[in-house]
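The chain below stands alone and is given as structure tokens, in the form predicted alone.
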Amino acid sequence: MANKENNIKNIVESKLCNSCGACIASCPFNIIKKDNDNIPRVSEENCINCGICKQVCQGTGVDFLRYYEKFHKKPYNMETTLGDYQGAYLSFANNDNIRQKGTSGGFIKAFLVSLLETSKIQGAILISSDEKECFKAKAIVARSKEDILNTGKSKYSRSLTLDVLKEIENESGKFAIVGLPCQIQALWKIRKLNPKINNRILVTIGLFCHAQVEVVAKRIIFKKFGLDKLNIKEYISRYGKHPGTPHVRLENDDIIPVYFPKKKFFRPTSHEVLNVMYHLYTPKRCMYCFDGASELADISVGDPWFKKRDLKNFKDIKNINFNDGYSFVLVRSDIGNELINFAFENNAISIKELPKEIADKCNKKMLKSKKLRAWYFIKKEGKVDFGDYEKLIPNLSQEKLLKQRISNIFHILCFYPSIRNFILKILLSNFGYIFLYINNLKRKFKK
């Protein structure tokens, strides 16, 4: 029997696993498998306690300050929300079909297709849909334009992105990888330990992330609206104008909304529903994550969330209709800069450079909130060793601490399954429909 202290079992049991997939990719005996909720499980009777899975696990932290200084050639600034970057852009795919198929402008799809078709890369590690449960994330190595275009948009659920790294370990050529901040951090640990993997990766694209969502939340939603009984061909997580809303495509090609499919008056967007689900189904490990902008990736990509008042002095940006689909892109490394320019010159993408004073305001509220949440929970946890995480925590004023305590009250619900499931079912009722509509009006008014 394995000593659970020398594999990731205790990390999983402590709910500090973020389902990055690093352990599955690195286990030399292939005895770590994902369960139905995309959580890795160790076959203890076959484990020899080599400890490799714990070495690559990001669950209990990484040496973030050391990696950051190595990557950016400067110390980490705790006051920044975006981290250091060489350039900031608004971008979209020049191909209208790719722009529509992609998330927030289709930058990532167009960028990867451009690299693939010019043999800069032989493939890209992306997230697609699970065959049995379409809303569940599944990692693939996309090796063709069709593979890239057919991968789903953001899944907003636990995704073991790194578990397919073994597939490319002994291949020739270079690959791109698209992942969440935690997955990019775990990849740094893998690349240090495994030279073969390190040599396969040309560029990393990190996604902006507030938190993942437990798989069970989507199961409840699909069951509530009877979608689990339909013959679904495709799950489209963000259909329509930005920010979009989840739909499913049936075998007969009919497209049906996931949220309140029979309602006609108002269609809740991903934004309204996710704002509630983050307070109910955020995995525990996400509470300790302060990196919302993938600060260790070559290129970081997110939605261009700005307040109108932040843009009022910049007419050429203020008049942009963000509903048409734009990606907010940060270039953080020389290779990222080289490849962005290549895709632009290859006419795959359009880019508009943003002045730093504007770029730094993008997603500021979400990113700041995530850092404060992490600092609060890291201090509160105490007994968990998160490496150098505590060195990142600034001295917070009593006012900020109080505000964060109030904000985190609702996150307590994440640890009480029966209560959070009950609240989600209320949200999916007629009462919840009205609540989401009011929330939508409130958001529009704030703009």
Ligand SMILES: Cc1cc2nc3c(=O)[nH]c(=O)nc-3n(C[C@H](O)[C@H](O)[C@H](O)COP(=O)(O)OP(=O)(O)OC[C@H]3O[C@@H](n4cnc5c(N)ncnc54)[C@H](O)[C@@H]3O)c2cc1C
Contents of the next structure:
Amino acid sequence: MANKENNIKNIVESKLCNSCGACIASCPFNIIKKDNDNIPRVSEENCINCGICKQVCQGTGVDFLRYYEKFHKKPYNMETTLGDYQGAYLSFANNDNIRQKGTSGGFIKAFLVSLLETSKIQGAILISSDEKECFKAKAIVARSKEDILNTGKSKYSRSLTLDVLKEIENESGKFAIVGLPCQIQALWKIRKLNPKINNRILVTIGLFCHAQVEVVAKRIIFKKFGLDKLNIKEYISRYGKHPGTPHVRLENDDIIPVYFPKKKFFRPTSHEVLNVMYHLYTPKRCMYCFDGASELADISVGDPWFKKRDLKNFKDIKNINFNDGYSFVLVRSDIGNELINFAFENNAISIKELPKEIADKCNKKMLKSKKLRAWYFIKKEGKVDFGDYEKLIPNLSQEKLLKQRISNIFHILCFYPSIRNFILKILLSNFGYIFLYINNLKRKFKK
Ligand SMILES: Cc1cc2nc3c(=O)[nH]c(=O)nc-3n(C[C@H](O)[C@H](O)[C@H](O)COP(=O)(O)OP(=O)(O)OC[C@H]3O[C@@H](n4cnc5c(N)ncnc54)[C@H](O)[C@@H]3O)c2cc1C
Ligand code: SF4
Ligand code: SF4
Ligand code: SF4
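So that was the form predicted alone. Now I'd like the form predicted together with the named molecule, please.
Now the full complex is given, and it begins with the chain already shown.
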């Protein structure tokens, strides 16, 4: 067989694939298919080794600094956590049903519905649930209000969002796309190579992202609590008051918790559960990722994670009840700005502008630690190439290096699948229940 080193097989095997879906969307022969864990697999015997899939793949890197400069018209500043933006807002959907169906404040859904209903877009590329395994992400082209609302809340497992791009390539209208930072980066690559797709995209909405989680984790959890035997209509990653707890809706419309469904005393929040998952099931490629705020998207959206003390001098913001559901929104481009104003004037969303000194504190802990982790991995392992990025990484002090090495120890299980599965099973036992409860108390105390 001819040497097929120009396809993405090696990238996947070296665990540098973060499931963006760009390769699936770009292979001219449609011979890359997703497997059961949302990882792309090439049918080698049919591959002509043209190299297109590898060209659009950002698993082994992306020319981030050049894209950044082109987009923001200024050089990248390694010290910022959010990247450059034109405006920062707290926002939520004016329609209460959409706000409740939203992950944070339902901003994205309300914004997209408003664009769709006024024919600014013909549809949006979004993530919905897989029909067989509800917790698994499935990319769709949403073409109606119902499609958008039915996508549900954030799916934190591998998502292959771009794999449906081919569906819109030959259409005539415009589309919006919602993706993780790495998926937005891959989209930059695709748009450069494929003018047809480039012409289809009106606006990109990037999510904030700490990390994805391997699909197998949820499979183990569902099996452990017997959920794999139930007829499930909907997976709700965050049910109830923000940040909510993972639940499922059954065929008879009963809603039951995913974790410890039979216990009544305490329920771990989505946030707590995710923190544990990140230490066991983060894909290796995420360790190199420094873009936690979708710095190359027209609009970036996350949760308004602030420390109370950050808000103490801003009474009107301090008094907001974030549990009611709010999205933290950054506008980074003129088109982003124009469309948000449009959705606001169209009465689809409420927005409250945030002063820069507050906005810059949002998600700061996550974004800083993610950058530090990436700097450490990029310098030490050097397997992912971000162009000249490495030259700009500040020299890490001994103290920071030590801190990072200690933090890496807590991620080490991500590299040992059988051990991490064993630990997860312990965490799902009564012992784990007590551990999560103590963890919850610790958090409350810290606040
Ligand atoms: C893997 C992951 C990690 C995240 N980490 C953080 C974090 O650390 N800090 C933070 O502040 N926010 C994080 N978020 C973002 C947060 O969960 C919300 O998605 C965001 O605040 C938008 O809320 P909303 O109510 O405005 O969006 P909604 O109105 O609920 O709309 C969200 C849209 O996102 C799409 N979507 C859902 N899952 C995915 C996915 N996996 N990939 C691509 N699109 C998807 C859905 O199609 C949906 O239409 C993360 C999201 C994901 C998916
Ligand atoms: S045919 Fe080209 S794009 Fe398709 S898998 Fe092979 S190298 Fe990749
Ligand atoms: S990172 Fe994206 S393009 Fe690269 S192999 Fe994975 S899914 Fe394909
Ligand atoms: S951490 Fe980075 S590489 Fe991993 S899923 Fe999030 S954006 Fe992609």
